[in-house]
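Read the single chain below, which is given as structure tokens and is the form predicted on its own.
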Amino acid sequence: MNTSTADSPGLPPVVTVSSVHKRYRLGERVVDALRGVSLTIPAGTICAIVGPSGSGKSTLLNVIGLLDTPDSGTIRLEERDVASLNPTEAARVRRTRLGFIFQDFNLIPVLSAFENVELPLRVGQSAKAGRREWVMSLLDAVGLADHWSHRPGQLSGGQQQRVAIARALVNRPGIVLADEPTANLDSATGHSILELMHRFNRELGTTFVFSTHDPAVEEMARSVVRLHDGVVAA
């Protein structure tokens, strides 16, 4: 077994993956993109998970984000086993105690910046009262409320990660899975964006798990967990 502890004693697991097996099938060709990982995150941590293309990083994130399901093994989430659920409590999961921060940013391209932000409270049904009160502290606190109607077109890739990171908060999740947040921005951007995640880490307690190349985010992380071929290398 491979296994990786944050280094945040008394702090209870938020994550805690053991002995995960997760194979793809490439045509002919059998992937094994993670060989028995096991690692545990503490509450309120930053984790970066770092290590070479192929190296089961994205794997990793997707499988504790419910986005995809492993072969074998365990998955916990905030000490609930998660790993088996069925499609629909998977998704409850990930709306009410998950939020995703994605390379690609995934914003609707026809919805304003505050539509963007309020989807998730939208699709959770959540109630009307304050929804728009919490959303535009959102965006005020990424530094948008001046941009609140502006669609993605109309916005930097900086400006539109920033929507993103507003967009992962607003159902105050635990735990936010970010998967290469800064791999499209350029540096001093890439900079202000894990800025703005560390300042909510502080302020909100909120746990952040990174997939990254980027040396950056591990400096800022508490914890890094170096994948290689599918396994904890470190």
Given for the second form:
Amino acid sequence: MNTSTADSPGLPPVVTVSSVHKRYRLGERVVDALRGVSLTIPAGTICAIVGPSGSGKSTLLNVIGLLDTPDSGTIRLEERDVASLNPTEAARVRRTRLGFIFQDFNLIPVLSAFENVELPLRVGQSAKAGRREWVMSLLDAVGLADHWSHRPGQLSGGQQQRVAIARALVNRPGIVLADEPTANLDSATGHSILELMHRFNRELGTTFVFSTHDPAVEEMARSVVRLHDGVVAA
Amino acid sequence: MLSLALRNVVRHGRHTALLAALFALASLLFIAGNSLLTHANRTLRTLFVHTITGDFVVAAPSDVPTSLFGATTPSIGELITLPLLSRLPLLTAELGALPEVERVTPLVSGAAVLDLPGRRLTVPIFGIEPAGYFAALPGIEVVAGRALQPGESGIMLTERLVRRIEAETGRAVNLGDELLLTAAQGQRFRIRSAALVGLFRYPVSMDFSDEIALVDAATVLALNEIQRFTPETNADAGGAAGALSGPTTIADVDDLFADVGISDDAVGEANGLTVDDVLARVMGPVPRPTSGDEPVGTSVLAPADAPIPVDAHFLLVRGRVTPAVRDRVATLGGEILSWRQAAGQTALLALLLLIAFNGGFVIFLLAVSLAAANIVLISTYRRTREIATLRAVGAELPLVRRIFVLEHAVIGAAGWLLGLGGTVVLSLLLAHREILVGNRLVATVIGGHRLRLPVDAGTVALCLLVVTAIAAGAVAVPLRQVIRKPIVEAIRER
Ligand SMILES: Nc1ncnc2c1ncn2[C@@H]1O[C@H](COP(=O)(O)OP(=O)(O)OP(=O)(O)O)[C@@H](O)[C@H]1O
Ligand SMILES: [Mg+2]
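Alright, leaving the form predicted on its own aside, put up the form predicted together with its partner chain.
Below: every chain and molecule of the assembly, starting with the one above.
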């Protein structure tokens, strides 16, 4: 069993992946995207998942993030086996314990930056008290307080990804999953996004797990998981 | 959630505008069309129930569909002989005694050629028993002269008919004028004269009803009696006339002889005059029985104190049709006609139009639904990624569904509001600017020449229901497809 354990001893792992398999079928063709992946990610780390294209990085992040289900193996999020979750519970876990940052941002075009950040709170129908201030403080933290009313179309790629980071953090999740968050950004902007992650990791204790191709970005992680052909490389 | 939906409605401006416009158009047509026809239907009902048919009518069972104007289809002048109610006095008495029946009055139906000064025209004639008739039909307004009196022989015409004929001929029609009525059937015909005692008016003027002549039942019976004519009854009748009717009968006989020429013309128009006809006419002076008289060609005795004719085609009834009423009528050899059946073609036409409009509207709504479904299908697929993002950040499926359904229901309601606004504007416009309908048929069906559009509240409510249901339904199907997609796939779609 390939297990790559990052540092920060003493804290319980937030993510435990054991022997996870995922196979895709495209007509006749069968692709084994994950072939028995096992790993643990300790709380409070910034973990990079790296590997060549097609190695299964996105697939791994998706099954951890409850956006996809593995064919076999178990995934534990904060000690809880996710296989037992029904769709409603899975949605609740996504909403309250997980944050997502996507390669192409996935902001909702008709909503302002403020509304996009607020969205997870709204769909969770959480209390209104203090909501506005909290959203504004997050926008302020990502440096977009002045742009709160702008629509995604009126923002640059880097600005959009910063809005996405604020959105991922708005529910104070334990884990933020980011699939190639810097791939659509120039290196300087990518660097600033990683710096933001470090800051929130420090200030809020959030665990960040992101995938990347970029060695420069990889260097900014505190632990690294290498994938190759659907297995964790030694 | 409502705010999320409302925000989407506002932010997807073009989509909202397009859909709302579609629903507005549908609502306008729905509300305006249905209101118009509902109004027409109500007007017709009120008109007929209060002035012509009563709430319902009892007729003798017949193979052909009949109305008060005769069989439903033939044009006036070739009236099919209607069957008589065989047990009229009993029916009258027994129905009148039922608690759900307020009034009962007999009606003898016929058609005759009416001679007015300078003009001869075929009119439908209603033989009535005045006291009961005017009490049962309070909508009839006597505007000149007076109403027919029980037992009296006489004729009443509509004010509009008389004024029209006067205008056309330049000759006055005066109260008290003796007017000739000629009924012809096959090779036989009969002439009666009756004094014009009064002019009346219906609350809503419809071309066809202008021509109705109200005549005492005895006269109409006599005019109708042609087919039952036999030498024997003729002799009886003649005797009765001579004995009981006094000067009226003599005048009547005089008229008969004096007017042979006129009658020739009248009948000659429809069918050739034969020697038999002339003989029949001369030999057949039928009396006008007053109350309690032994009538012509009948086997049933009238109750002594009731001034009702002993023969009639119909009983007009004010009251409700209940199983008890139905039962009584059936036992006594009658058949119940609704006011609509009794009213004949006009009311049926309005009903048919209503049905046709609604049938057409179902098709129209289907088209609107399809168009809406298409617009919504495209817009919903375009929002696949948005939906996936919502789900990724933890929106539960029922919430997503509620947001989308609510969103579209709001658009539907907005369209409805626009359509309602349009209809109200149209209605006010019609209230202030007089638009007249020239076409007789259309005018009759919409209950008058003036085009009116009173907005019907029930229709408005129904429309809201239908339109929001279509809007919400239109999004339900594509949404199901989109939601079924795995989030990971959906979120990557452009
Ligand atoms: N929905 C799918 N249907 C079929 N095959 C898929 C699907 N998703 C991924 N795959 C296949 O699974 C394998 C792993 O894909 P995955 O996207 O996880 O790789 P990746 O490491 O993220 O690559 P990249 O660096 O290019 O993003 C690939 O061979 C890919 O073609
Ligand atoms: Mg990938």
